[in-house]
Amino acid sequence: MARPERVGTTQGTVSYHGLRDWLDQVEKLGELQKVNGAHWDREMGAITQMLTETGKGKAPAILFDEVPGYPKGYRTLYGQFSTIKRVALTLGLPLEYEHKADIVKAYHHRMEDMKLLKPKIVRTGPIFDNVLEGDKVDVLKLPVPIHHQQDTHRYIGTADMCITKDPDAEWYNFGAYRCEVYDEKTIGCQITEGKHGRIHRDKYFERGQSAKFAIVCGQDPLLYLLSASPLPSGVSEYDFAGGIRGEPVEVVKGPFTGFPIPADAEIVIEGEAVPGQVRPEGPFGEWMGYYSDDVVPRPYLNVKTVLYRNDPILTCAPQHKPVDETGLLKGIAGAAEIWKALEACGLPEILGVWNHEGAPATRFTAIQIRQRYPGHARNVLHVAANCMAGAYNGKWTVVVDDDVDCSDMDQVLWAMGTRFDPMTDIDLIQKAWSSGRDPMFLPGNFNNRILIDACVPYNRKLKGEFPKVVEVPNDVRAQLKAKFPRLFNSQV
């Protein structure tokens, strides 16, 4: 259960407004590290990776200032979601949990109870502090980094939200797609097949039309979190964010696209992709911990406007060898959507879902259930591996019993080591949805999946034939914690 501690948030309420207020609250939590003088050319990315490697789930958010060659106050922010506490702050959830998977449960319940709220259009906002159009367009006025040692270009879009519009509906979608900088007026936008932004762009191209984009490169962390979440088709992340906040997101119309953009955004780039216009894109250090598979021609954007606030903050999320912030971010968001899909299919007694950060994310999903019928575990495995949130680039899906914490890898491995038979408790899925981000992908962007039933065999569970677990009962734990508080007060 969540502990009652509240810092910067109350249960059910997102109390901050905008990225800058979020940073103030993160600093009060003691989780913000400020660094002056790091260079945009690979130093900021390397520092972030080194701090994350040693952070063990407690790495700070890092705000870089005094970037060589740029005015003081032109900042970059890395590592927004390296801790569960910062994810919880962003979602307006309790900040402390007994088990990591409890934050997924809390988020899942929030989504069940909330009502979607459409954004509120306002006339102006801080994003219009600086507007560059025509010959003045120059994305390199901002301290765009080279993130990894073997990246060959700067990438302005990593912790971003790319806004696209369905040509057949009034639906705007957000996606966190990488954006390479070719020059001051041209950037890439790599989108994997099957993603909503790719579908939108392909629809325009199929009709011989250009596709407009608004790339937000500094925004409320909630909007970034949602842009990286596998929300259903037709659902606007703005409406979702309004529902989580309990109030609508204020937006203004982009000068070129006419798209709704956050009024308090830090940086927005508007442009269009033209059918047939491509440039080689990549390489980039990707979320599986490897450099992207290829450098191939991909559509790019002709930049039409650059908008930014005074003293702008460029948000960055260069993926690297796990664990990194994107593994946690995608893991929590994806796990909540998997949970929703399981319950939508009528599967009972789902107690927890967790995407393990080291895999990373949906490469290793564990689901905790209370078995209710023969085949229950297998039903859960197949739905979790094939729903939209679990289908893309998954690899391992494991189901465990109610006495196993699905977010504790030691406990999951214990269940796999003692309740699993290699001949009877494995199912395989072939030709599943993958991408070139997977170094083991198969031709055609497929991969194969393994499903592990690590539950006590149902018939032995019913008959009480399975050996009893060596365990301290919950009531005894509570009594001892009350009797010896100094022994346990440092434990969550």
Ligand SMILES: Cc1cc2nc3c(=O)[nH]c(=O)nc-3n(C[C@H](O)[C@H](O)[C@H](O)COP(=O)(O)O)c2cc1C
The other form holds:
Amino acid sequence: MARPERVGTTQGTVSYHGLRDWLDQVEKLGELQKVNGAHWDREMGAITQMLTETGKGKAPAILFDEVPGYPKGYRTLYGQFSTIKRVALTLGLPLEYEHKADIVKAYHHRMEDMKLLKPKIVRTGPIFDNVLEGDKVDVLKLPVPIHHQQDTHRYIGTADMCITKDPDAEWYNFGAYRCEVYDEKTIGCQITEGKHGRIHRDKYFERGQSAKFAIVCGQDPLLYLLSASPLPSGVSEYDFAGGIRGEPVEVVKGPFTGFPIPADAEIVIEGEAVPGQVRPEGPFGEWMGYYSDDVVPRPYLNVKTVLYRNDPILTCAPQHKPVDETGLLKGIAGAAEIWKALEACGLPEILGVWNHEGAPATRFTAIQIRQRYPGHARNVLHVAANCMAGAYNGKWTVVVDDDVDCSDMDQVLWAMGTRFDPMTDIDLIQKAWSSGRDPMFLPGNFNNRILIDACVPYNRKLKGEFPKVVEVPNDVRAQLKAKFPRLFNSQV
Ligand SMILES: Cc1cc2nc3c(=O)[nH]c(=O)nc-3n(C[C@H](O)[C@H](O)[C@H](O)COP(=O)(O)O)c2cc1C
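Alternative state: the form predicted in complex with the ligand, after the form predicted alone:
Below is the entire complex, every chain and molecule, led by the chain shown above.
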């Protein structure tokens, strides 16, 4: 299969080590905002939403300190991934891109080239600075926020990595799953059907066994990014992170679970969920921008150990009406996985994939292709909408031609407005994988989807019958830029 051309250099390396070093580098980029004195009770979440919704892809990462009732130095971090630069820094990719979708291309190439690397077990690490066990267990030693205005509980887990183990394999998975605090020694962990942590937990429950969890709530941003990425079943995010870094992640063994936990993590909570033990979970402001999830009984964790570094940083990502700080993360990491799946199915000439931040995630996925055969566009639509990375809670999947930038909504709308026929270019998928997070979910947690073929009809393209686009060719652009450098300076 012909590989699409590379974007800049993809040979960069991940240049930071750990969350604290990442923060130093983000500060040097001028993208870190420090705020002292915001309250854990809804203020930090509201400030983040206000800065992010107006940020237009340029919002800062926000480090809150001097949280009322907590020692100075006990911090929370919001907004890790609201700029492309910070996602690129995390993945060790070039920081600048002409088109947003180019970073997905660069990440996709990085994944093709890398080898998985297992984590390295070390004896100790800063995560053991403070160890609370037995009666001393108290997750509220940390400045855990109430994030959204209508949440009723504090949530310690949002931008986290919840580690579980497959009972049938040496597979440690981690996923970003939300964790409500019920009291000092009890927390929730909401995992949607089909997610890997849920499958692990359910397997233990089916055998009448408790399921152990290690919840990391402050970690290397790369581990968080992978935690929120739809990696394939059976692949440990640790091995993937090692592959991207080109060196293994250093881990220590959790005292209760025995699970590998990052040696330099900020905060880790270990506990177990017992079959049959449930509590009402929610309400919580959700990623689609609504309080859409019902408050229903869900399994919870009895906390056994709380580990944290001196001056810990609790990482947070309360999602809200788009665009929120996770829009780009899903646009990039989620889209790269869809691209992988399309190629794994043998589909040629995939030039770009983008999950639009405004929808967000798979609610609006656009794929850019160079059409090679009749039905190519339809082929791509059905695979993109139904591969594991594209299937969960999708809504609109759109395919566009090679001359349309799939990450530019204006261009995608232009294609939908001019190359699409409502009678022949729509397919529908019914009863697809959804959840209560979707305000339009159907009984049984299904939803319906729409696939849009916004490519020039292949037969008309082949015969050269489709009208020519009003365009300035690349060579003319280059000549004019060279001739009038000052005129175009601000645009190059
Ligand atoms: C900030 C954030 C919070 C999330 N919260 C949840 C959650 O509470 N439950 C859930 O099932 N998925 C949640 N997700 C999505 C999962 O992290 C994502 O689907 C991931 O791929 C899950 O890992 P897995 O594929 O290994 O199961 C969240 C994602 C982000 C970015």
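Between two forms, the rigid core is the largest collection of C-alphas that superpose within 1.5 Å. Numbering follows the first chain given and starts at 1. Predicted model, so just to flag it, every value in this text is computed and none were measured.
- Once both forms are overlaid on the rigid core, the distance between the two CA positions of V472 between these two forms is under 2 angstroms.
- In the core-superposed comparison between these two forms, the CA atom of K483 travels 2.6 Å.
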